[in-house]
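Single chain ahead, written as structure tokens, the form predicted alone.
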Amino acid sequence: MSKLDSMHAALIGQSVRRREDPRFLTGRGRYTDDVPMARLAHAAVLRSPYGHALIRSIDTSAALAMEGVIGVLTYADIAGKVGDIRPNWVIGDSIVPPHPPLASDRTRYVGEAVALVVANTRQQAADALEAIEVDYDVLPAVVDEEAALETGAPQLHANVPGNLIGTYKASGGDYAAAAAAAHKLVTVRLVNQRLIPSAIEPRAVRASYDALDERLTIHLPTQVPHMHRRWLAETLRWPEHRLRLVAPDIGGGFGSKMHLYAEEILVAFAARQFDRPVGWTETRSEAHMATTHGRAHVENVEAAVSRDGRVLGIKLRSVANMGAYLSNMATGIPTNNTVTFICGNYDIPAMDAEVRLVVTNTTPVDAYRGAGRPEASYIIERTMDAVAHELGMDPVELRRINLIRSHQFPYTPYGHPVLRWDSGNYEGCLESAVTAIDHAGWRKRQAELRTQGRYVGIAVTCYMEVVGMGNSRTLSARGFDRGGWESAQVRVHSDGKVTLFSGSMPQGHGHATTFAQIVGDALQLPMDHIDVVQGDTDRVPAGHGTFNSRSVAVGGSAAHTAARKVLDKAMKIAAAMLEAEPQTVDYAGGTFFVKDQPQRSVAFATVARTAYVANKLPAGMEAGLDETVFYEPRAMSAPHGAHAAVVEVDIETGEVQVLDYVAVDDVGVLINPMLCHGQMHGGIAQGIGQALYEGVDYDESGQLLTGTLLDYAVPKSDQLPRMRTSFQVTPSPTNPLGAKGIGEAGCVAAPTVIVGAVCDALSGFGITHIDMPLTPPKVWQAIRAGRSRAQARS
């Protein structure tokens, strides 16, 4: 290890307070809807009130005659001028149905855009919607993914026979042999319900067109500014270099703000068409019906198990609901992102999976926090609980028997030719969680409390995921048409202060703090000398943005690598200034000095000024002190952990109370531990929301029954427990920071442990599984059914 490396830990690992928080906590954040624009016009979207209907005619004449109305767009106005919304992750031979930004002759889900009104005020635009007359011919709808595959089901697209987009198959090892050798075949049917992302800030867009410069400027709360610029340019048939995309502060994304939506295309088109800056901000009801949903899988699992508790193989037969159209990443979520991880933390030698991708008359489904890994964790962990029940074993002991051991890393799951889990200590996390929750103590108390009529349940589950997309070639081989690198430019100004321009993009994550720690650590400079710029395609020339927990592992590694390159150049300039050979110069705490002669020194700021004055540069060296890196990750990393929960169920009402929650996670090197705890708290809260409260309902005609926050229950703070989070650290060998990614871990683990604990509490009623969300009526009905079964047997 060099002396520089030995000095490397000054800022990394420190719980630095977020520099972003003062403006957020005092209401001074600037979001897209806050962006001021002169002559701003406002857009409103007319949406389909039917789940499935033919459009016989649209009459916009009355709306166009209304005061303040600037224009109305229907499909006839954009046909041939803008392209379809195109998915950019298409698995295998999946069929892509056409998806115009405005419905042409048919609507396929409630909320689909039919027309766009632009008016001087929001109220005028909203009023004009009611004056548009649409003649619909209502058609039969299908909202259930399994029903959509049945003979005679309503058909959505002419090019998608049987509503089947495609069938994904994957396997490893020999499942047939595992099943033949098994003592038991344990089967489980699981529904991973449809969810609404529910970001605090709804979607919004502002677009303006400068006819003199022929440039479009779009403000958009996007997780992926540069990719959004590319998609918009392609769809609008507009040169990408004349489109500036600015992402201001963003109030949460959770995956839903990384997709291309009709409103963004239409508002940008309208800004040019009507020669006015145009803005649109989603209402909460629109967020429920028109922003992509998440999850929506039905899973049938079979586990081949030996008499002593070894799981020999897993078979999955899954049906995934894509909604009415394919959103950007849709086909990759229930297939690659789920199937890859269905063996979880366990050394299971055989896997056989098949996923059918189905269109229905519902809102399109795409990535939502975790994007396939919560579903995979739910599959394997609920199966492990079922296996333990069938074999009469303790669920924790069953997990111990099957865990991947530390010496097996890098671990190759089910003999896969490419997949590798990079590093980990699964046993350590499990045992720490078991100890922290006091598993043995709660087992004793559980029996005591049961005699008092109190029903307490305990569960300990594991999870693993793989995060940090790219590598670009690997992603491309799996149909991911985006690339996987991340860019970083470190610019040292002539006064020695530094600006990092990063292609990554926060939505409340704390990047400005975290990335300043990474760059300040590499350059050994105070954090307040480091500014971080993100979210403006004119200032940051390239990038891929934030998703798949890639910000630190990929974006942070890009920043770290660029900073180290800057330091290498500065070292050579300092050597020239000190009239010494570069190899005799060292650096510490912002000062270059000659080894063994520390009095011969020069400050980093002086070197920076010299880089721009350029009078003492080594021969052949260019002026300036900037470095740009396009960091291409060679592999992804595999964070993991074990979570434990204790719940109490009121058997008279079905209400569930979480009494204790423990999380022990290994996400590699922690850049800012305080932010890591915060990420876990947020993710766990969303996971508990899925387990106990949240779920989207449609009626048979495709009407959305959970169209407001009165109908769709996001957990409130007093419904969440105190969370005890802690970390183990196994550095990842896949990137220079040793980081693994943490943003989605909490919601990957939480649903499984909460459902497991509730089912444990109710085991005396013969209950082994209840589908999420475990609402009081559903739990109460399960208890009643359990009592009825017991009475029937007696």
Given for the second form:
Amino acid sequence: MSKLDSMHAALIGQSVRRREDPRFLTGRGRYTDDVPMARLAHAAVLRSPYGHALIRSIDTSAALAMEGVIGVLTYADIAGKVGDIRPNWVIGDSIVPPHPPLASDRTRYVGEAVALVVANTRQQAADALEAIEVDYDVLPAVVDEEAALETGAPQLHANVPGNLIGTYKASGGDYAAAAAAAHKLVTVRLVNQRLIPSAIEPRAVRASYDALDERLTIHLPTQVPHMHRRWLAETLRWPEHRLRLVAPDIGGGFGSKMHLYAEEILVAFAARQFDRPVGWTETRSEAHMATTHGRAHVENVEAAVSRDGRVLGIKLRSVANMGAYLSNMATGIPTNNTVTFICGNYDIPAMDAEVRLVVTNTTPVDAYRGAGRPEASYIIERTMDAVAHELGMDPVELRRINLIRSHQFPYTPYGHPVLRWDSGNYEGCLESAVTAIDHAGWRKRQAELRTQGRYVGIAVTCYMEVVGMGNSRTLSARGFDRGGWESAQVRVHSDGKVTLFSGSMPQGHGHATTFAQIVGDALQLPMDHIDVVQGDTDRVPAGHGTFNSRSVAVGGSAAHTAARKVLDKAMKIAAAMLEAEPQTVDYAGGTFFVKDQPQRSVAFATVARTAYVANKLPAGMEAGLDETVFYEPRAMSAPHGAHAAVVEVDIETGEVQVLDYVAVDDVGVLINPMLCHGQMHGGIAQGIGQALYEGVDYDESGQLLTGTLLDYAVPKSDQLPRMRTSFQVTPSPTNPLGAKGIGEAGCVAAPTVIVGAVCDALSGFGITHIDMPLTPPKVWQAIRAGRSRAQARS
Amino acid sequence: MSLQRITTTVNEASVSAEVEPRTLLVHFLREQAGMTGTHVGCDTSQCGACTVRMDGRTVKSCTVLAVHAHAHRITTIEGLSSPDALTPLQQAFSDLHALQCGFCTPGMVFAAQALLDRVPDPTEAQVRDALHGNLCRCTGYQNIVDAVMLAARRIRDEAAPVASTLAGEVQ
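What about the form predicted together with the partner chain, after the form predicted alone?
Following is the full complex, with the preceding chain placed first.
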């Protein structure tokens, strides 16, 4: 930074209040279902009530005759006109089963779309659903991923023999040698239960067709507007340039709003077919059935360990439940996104993994906040606890022994040819968390409290992940059919005010504020001179959107780079206006001036005006002050941290209370610390939700038993603890901002630390592991079983 | 289905509309009164995103039939304040980053305001209890709880005869 930069008060690093807030706080947000539209018709979806059934016939005649009904679509109406829903991440040689947006001859999960009704009112559409007669022939179902692999299991798809989509293998180092040299082989079996993402805003879509210019406009809460446009264009067989996607405010996404869904295709198709704007808004029970679920893996882990606590190698054999069809990224999550991180923060020289991808009669599973990294963190951290237990070592000490050291960055896990963890200080985070939680103090208090009949547990865990998806070549090499760049257009208007058009897409992250801070700093202008536009494919030239915690590191870097380009051009114009050589001109706080002659100056706004009047431009320069970049990240970045928790278990009820929670995270440079703390809180809350409360249940026929928020426990205000979040900063060398990515870190770390602490509290009962969610009945049962075992021994 | 004409006062303005007897108040408010700040987040009254005031009492508008609102006075989030004149509670939400996506926020504001109207000096446990019927998926609730406590302090201080400084209060 030059000395002149200091004349502009830095915006990066400031906890600037969000400019979005007043609007949201007073009900002026605009979510998809709020978008006003004349002549709007309403769609409702008839869904399969069975986990697995043949469709003998569908009779829509009674529904069509009902008052207000505009039309009904079944598979017969869209066959040959609309394409299948296709995943755009197909790992290895995975088989892709056909997935039409409406079931053709068979339904494969409860909630699968069978027909779409369009009517004048929401109520009329709902009524008409009940008049559609479907003749089903119910088939045996399978919901468990391991059961689906057994001989004789019900078969879902003709082209998927044995329900096996594919087997992914990855290895590094020499695991067999590690196992042979090991003092012990420690094994654990883990279930990473199925979750419902549960954004509070349900999914929605509104589509209108303009026959005049033959354009479809679709309002959609999507994390990835431009990719969604491409997918919809392909599926609808409609040219991309005649499709406009508008993503207004989004009420949370957490990954679930980045996939292509049947309803979006059907509503868009219906808008043209029936020549009416059509809207559909999901009910909460539909969200539980028809919006993608997350996690759903079973993992068998083996760790080869030396006598002194070194983990020499780790082996994983897992089975991942894909649900009935392959959703967008599904095959990549339990494979690439999980396996890559199963060595966690530790210098483990060998890894051997095999993942079987399986279809079952359940809702499709896809990326959900963390998307593979919570599973990986759970695998390695539960294994570390098991190793510590087997060796009789302190779990924190064991972690210390195995950590990757700061001097090892950039770190290459198990000698991998491509993987690099960019930067970090794993020891620093661990020691800060240990100190902040007062680990030693709690260990003492734990023993004292035990004598009073109180069961307190303490755990400290580490995590790392790699985020900021890019670059395009790396992604492509892994079967990911998208680019990894992000676009930014910085347009300076003739009055010197600025609009950033960014391909990123917030769902509550506060980009309008953060990105204005980034551009404000690059141009040394006040934030209120900068507007941020996102989420409209007609306004933003291109983009990839928001997922994999890529917004700041990739989207923010794009904005920064575009702003710097604008400044370069402005500098040349200013030099011409000042009749000075460009290298003698400097810029600070909104003013260009000749070095050592500050009285020879011109304001940024005046330069902007000149750029458009174009009367004093250097020879050969085009008019305007407007730069677009497609920023391609060099590499991904590796946020990491250590979390610690103290819990108390009521052994009479099995209830778990979190007494203290500490998070020390290194996500690189913080743009807006206040928002970073908020992101951590939210992520940790979802992680605690997974650890203690949330889990999807199906019965054997594929009936969804957690079909509403009465049955599926999203944590409430009195169920979450106070969290003490703090940051250590190791800038990322991969991007100009030094940022890493924060959106998912909390939910990566929280499940492992909470389960670890609960098991620590109950170690006296011989309990080393309980599968999530650690609900009171499950914990109580584990305690009871532990007591029985103790009695049997005595 | 037969329609029924109802007339209500929504944010001080009279609104008259034909509704089906089964229409929920939340749908009437959103679709007929145009007050889209009242949100629908669930089918089972768990999430609280549709919370409004009816004759000064806080209700989840998905649990009230529109016909029951006939001749009653409804306040939605749009009627509580404007973006240029936030209430102390709303200001505290912004100051402490007590919202992210904003979808649950109107309901949170009503639930929290109802507590402050009743209990001017709430404990953290009381705040968490008062928000039990409102789900937020973004914030982990911590900043919401802190914002309610901060607003309570500010309101108390404003009511107190001696002005007190707020310096250092905001993190």
